[in-house]
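The chain below stands alone, shown as structure tokens; this is the form predicted on its own.
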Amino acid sequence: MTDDKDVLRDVWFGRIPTCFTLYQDEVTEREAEPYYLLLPRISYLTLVTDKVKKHFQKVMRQEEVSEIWFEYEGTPLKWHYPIGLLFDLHASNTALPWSITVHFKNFPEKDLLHCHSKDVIEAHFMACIKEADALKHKSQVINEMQKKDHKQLWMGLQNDKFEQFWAINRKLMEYPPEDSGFRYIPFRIYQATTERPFIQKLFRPIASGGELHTLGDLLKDVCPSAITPEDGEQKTQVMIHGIEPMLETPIQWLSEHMSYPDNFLHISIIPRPTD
């Protein structure tokens, strides 16, 4: 892995200014002051914001608190995806802070997966994990790992210790001289304009004449009409880590320096804004 670690820095430390508020039909014994946090773009919401929950129960009656859940603009928001992935896919063009519902009842079972413990985030996170390097490295990377290293990396992410969690990920992100890359880049591309989740597939990050492939090969494959203008005017942004990479940009260097902790590629497409 080439040594860009201002990059890797830069992604990590990358954090979100934020203003939550308690839903107006919540009942409360006495008026419930704001809450502003920055949040960090790698994390999860359910994982940062114990405080905030704290905040909010002081108000309330205990019998009515149940769980948490987060909504923004009318849109239950996934715990199970990273932070900034929710902001560059709901809000990336809104004037900051980003406003936050916090809501104690009337849990949306549809759209959301329940998060009753710390335990919950890490299986979903380990899980990401794994996926990402049977992609990789056909999990040979993970499974030579021993359970402390699978534990460093969670408590790296879970207390926001950059060189605890990168001690063991960049194991994650190497790869034999030989290959030039990853065998598979582990990716999500998610649109805001559809109902689908998000869009996955295998894609080699070297083409079969040995060419790198870049961004633009990656979306030109798997959704051409983010980058293909029906009418000549491009409509849509792409944006990882709330910026706009060039689509000349390897893919392979984006999946080593520019994947969330969870060591995927999370892809917004979103409308390009229009003022």
Second form
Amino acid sequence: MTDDKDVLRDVWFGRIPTCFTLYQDEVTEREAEPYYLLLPRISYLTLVTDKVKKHFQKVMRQEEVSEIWFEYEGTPLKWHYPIGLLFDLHASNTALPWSITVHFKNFPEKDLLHCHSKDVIEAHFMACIKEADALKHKSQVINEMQKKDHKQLWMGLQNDKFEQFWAINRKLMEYPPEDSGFRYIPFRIYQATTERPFIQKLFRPIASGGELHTLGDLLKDVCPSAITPEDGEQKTQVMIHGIEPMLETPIQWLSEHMSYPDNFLHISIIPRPTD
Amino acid sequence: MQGKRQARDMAMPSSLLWAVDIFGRVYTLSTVGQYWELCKDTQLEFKRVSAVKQCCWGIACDHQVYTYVFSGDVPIRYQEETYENQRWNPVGGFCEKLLPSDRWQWSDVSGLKHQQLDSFTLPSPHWEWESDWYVDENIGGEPTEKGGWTYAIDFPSTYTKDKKWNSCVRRRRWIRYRRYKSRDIWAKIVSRDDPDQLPDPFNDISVGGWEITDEPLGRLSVWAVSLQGRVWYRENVCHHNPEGSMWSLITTPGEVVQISCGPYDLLWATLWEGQAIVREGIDRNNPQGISWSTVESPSSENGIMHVSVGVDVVWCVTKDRKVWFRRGVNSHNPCGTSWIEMVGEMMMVTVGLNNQVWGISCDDRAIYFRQGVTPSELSGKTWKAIVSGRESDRSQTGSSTSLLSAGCFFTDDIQNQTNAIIQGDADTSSDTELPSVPVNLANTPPLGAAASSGGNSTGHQAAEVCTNLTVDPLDCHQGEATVASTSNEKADLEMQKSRNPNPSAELQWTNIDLKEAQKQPVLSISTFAETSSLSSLGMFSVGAEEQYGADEHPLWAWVSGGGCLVDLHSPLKWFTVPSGLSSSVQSLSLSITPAQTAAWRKQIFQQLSERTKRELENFRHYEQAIEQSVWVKTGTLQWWRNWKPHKWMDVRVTLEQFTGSDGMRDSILFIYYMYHEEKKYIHVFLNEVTIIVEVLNEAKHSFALYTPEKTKQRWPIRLAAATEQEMHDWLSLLNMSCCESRRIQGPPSHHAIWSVTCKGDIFVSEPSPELEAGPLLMPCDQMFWRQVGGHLRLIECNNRGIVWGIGYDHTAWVYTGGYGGGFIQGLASSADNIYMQSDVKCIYIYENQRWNPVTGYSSRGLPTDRYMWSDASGLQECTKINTKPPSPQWSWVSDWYIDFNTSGGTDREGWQYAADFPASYHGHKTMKDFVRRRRWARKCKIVTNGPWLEVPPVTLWDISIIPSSDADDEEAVALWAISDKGDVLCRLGVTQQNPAGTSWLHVGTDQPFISISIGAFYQVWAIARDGSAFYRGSVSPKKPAGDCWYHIPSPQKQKLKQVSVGRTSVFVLDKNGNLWYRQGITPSYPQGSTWDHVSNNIRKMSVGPLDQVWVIADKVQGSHSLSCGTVCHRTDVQPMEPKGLSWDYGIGGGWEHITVRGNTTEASRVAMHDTSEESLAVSKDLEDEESKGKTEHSKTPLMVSDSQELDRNTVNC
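Can you swap the form predicted on its own for the form predicted in complex with its partner chain?
Below: every chain and molecule of the assembly, starting with the one above.
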């Protein structure tokens, strides 16, 4: 692999092997088999789990079926976070397949948003893209697009069509040649250890002196706790798409190549496994 | 430093802004640079400079004129010639004794002027002789006997190379070259004129006029103003005479202070009294112009102090420092109509190329660039300060060794005077406003708005996002505001400094009433200084100097943009303070950038593949969450229907893309149409499509789609979209689908075949091994071509992946290794190697007239005549108004002008005469001529992008790259070229790592050349402009330029136009489209013996390293139509049959150029690599040729072809 374009493909085609099991307290007519699936890292749980829902509904009593939700080791999984982020944040360094518990009862209202239809996902996804473009281009690119282009972005994600999605998304990743990058980098930093959902600040890809800001600069600025002191032991991992980019990686490059389809860089900071 | 600069220069086209600081030091700022660089020659201090692209003229502190000619790889050389004449007499044969009525024994070509060899002297100390005199042994493309004599019956007559029984006189031509040596230094213009005629010391100078005519090459108008206010014109300044010959006095209606000459026919000057005078009647035949007219100052109180002109713009500065723009200036009305006041106050302004404007501000003596000057908005938008520092400031900070220079003319006397004046003027100067520098204050990003714009359904979530934002827009705003205010403070500080209480340290540009100054007698040297200061808008006083150490921002006295090309697309780095890192990051270079090899990138690549392994390897049997489905794109296009009458009709188009079980995608394009109210459709499998060609014209955004069948018919499927954007969407998608179905991605291979269409579009094809050999030869109409961005006229490559191209404007480009560009964007395009590319070409129309007895020639033709304004054929009406650029991608960059370089010659007004339309035209009127025409040209420009980087500065006509055989990447690759002036050049330092090479080596010739080719074993062949062929002897890696030229007579007196040398084969093409093969080439006699005719109707050819022959042919018959410009492949080319047997027809028409010189896919199997073996192999091949003549059935050739057969079989089985 030598071309940056291949990174986009690798990011897009990232899959997490997952084993879905029904929560033990759910009432079933007969025993529910676990369901195995390759989940696209860049998609959303409720967007790609129709098969799971169908599988478990078959064994459920109809009256017991209500809104589906997922949980991993006691943590309800937010559908509006991309799957890869959920995995990196909660389950990296665990054995595969990822074991997710499926619930139909006791929807945790305080933790999760409702997702009654795919329109909700679409609205959320488009809102993220718009917010990202507001940061990157003062919304100029997204606003110049036609409705059908917006639709194509969504359809590309929904149908896992890399070309279809990137045919439009590349426009969101461009910037005027006289600038050396975006206005601000759309990013969110998630920490497994805190209550706070995520950190988001204005951060420019280029320093005032013209140097490229790196991932390290970003963390130093907005989340210094993630940075290992020079003499200290490495206590945290900084994960994007299941890998740990070096802190020297230019943030602009990361934003262009390793953002999720919603155009945000979702960065997970998790404790480093001790062994 | 030098090395770095070279790399940068090579990577990007650049031009220079020249400026003089208050100490008289000359600096240049490159359009790709960030620093002012001190002029290489620092011997002198200057007060004025006027730059054009190839040189800069200046007036130094000694009031002498100097010219600074840039060094280049191609020398400036001038051919001196003289003729030696002899007459035959019965006693001594031919001898020097001539008849009394004869010409001199040594004369010019006409015989009228006596010129002996030793009468030639160097015109100035800036020249040197290149060699001694020698005899020219070439007459009209044919070699003469040794000695170079040509014979005739008598003087003057026609001379032939053959001596006949009646040859009574003979003559021969002696030639000698002199070379201009004073390059990259300031060369003093020495006058050999009569001292009484000499102009008094000079005060201002302006160079321009290169657009007026290109005859002679590089002609310039150099205008100068003397201290006494007289105007002088320098005669005969051109490329091979950079100093010009003499000064001519041009009378003026008053005393002139300053002068400005534009690139074309605009010339303005300012008078002491404050008016401007405008030169009228400047044209090709009279570049000095005829008369002056006067233009009054915009304000009655304040006269014009300074004026600067461009192609069709005039800017001026009045004595109150106000800047004015002149409205309505053009060739027909050089005076314009009225003045408009502009914002900002300037010491001076300069108009550069492309009508761009710079000025020196009164306030801080910084140079400001006028932003937003476009053809539609010539006055621009705002002034923006150039903040680039001097390079010297980086290396030697704090050095205050600046010597007094131009400032040293100020005597105490003057200082007092100017002080007084400044004080008197203090009010105005303190009121001065800073030119508006746009300070981009941070706009608070509309975060909340964006987040909530997601719609009601996400209200909940959006709220969450909002509350979680730790963004503090205010904070950030403040941050930026602080930056802005600091810079304001800085500016304030500087202003305070400039208002230093010490009056003698005050900035002292003189702002005095010129009428008073005029009364000063201009007599002594000490007063020169004063006058010069008046007119040169002031210098700093001596006392001011200490105030400004070297670490301060430079203070400028003069700027010249006449050589500086800035357009809309130039990414200038002048407006930000450079930092060490970014300059190295931003410098473009072909070598692999550190970023690409950076550890972080490697780590990402590596970790991603580890991740894939970890998360997927053992789980491939899992079900995919999203099922792959058919993806359909539909749309409405227009289709050029395939039944008569042919016309565009609306069709519904559907592209169905489906994924096979192997994960590969394939696509079918359906076109649904109505035929006699019946629904029908045609469909195309995209894996059968061989090429998609964009066919842009002003009326339609259309493209053509070929399959092998459609190629045979010469009748592609043509589709058109409503908008350019829509067409590009379809084109990208179709292209991507084609490449995908053929599993082609990434950059082309080293063996790729490149071609260029007549529209300048670039296509590349991957050759299959069956293309050149095998029992089942692949027909060339099955080749798949994909487009690469960019615009070129010609392209050449070799089998090491080195590819060069030449644009229509003769710019040389080197391939960066990328792919995509142009409309191909996103995934089908590489990210790093795509750069902006531009090209310029001329559009021609003809003005036709017929003679009638009453009015003479007029635009009233006969009813049967062609249009009075037409294309070349006369069939199409083309007026100045209705002729548009070729497609919306092109835009006009000049006005219509008369083209004097039409073949056949023209008269002084550009007319060509003939007996009737259509006929052959000649450049003078005769009794039999009843019609005449003249050609008008207009330049248009395209800006696109592609994997190309410019190789400045030499512009080229032809290139050839050696198809190298050894695998050594480091070794230099031979690349030969012809400059657009006809110089033969050899590129040094070309390697796979650095395909652009380092420099040109000039190879001397006695006449301009037009075509060159280097074969696999350093056989260099070339074609001269007179149509004869030349072979270059002894070229080798150690001796890259060889030693001498061997003249090869052309076939049957045909004028040749192109040569191509493959492995051993040499083919040439003549101007009548005949293709010839050189017989009898052997290692001992590489020049060969005779020419064999191969084919006619050939436009261009390329002979590859397998000796394969590919051409662009005309008049190829398809089943539906005839095509011109078709790619054809010579079949059955064998070692024993190098001429081949017949043609196989490929893509076309409309093709212009092809190169197959990278394709060695078959050779790698025949001959096994090693250099020595390779050269053995060739000498064997050559010997085969040699022995063939003697014993047709000798064993060796049979053995060779046997083994080749075998090889092919094994591979193909």
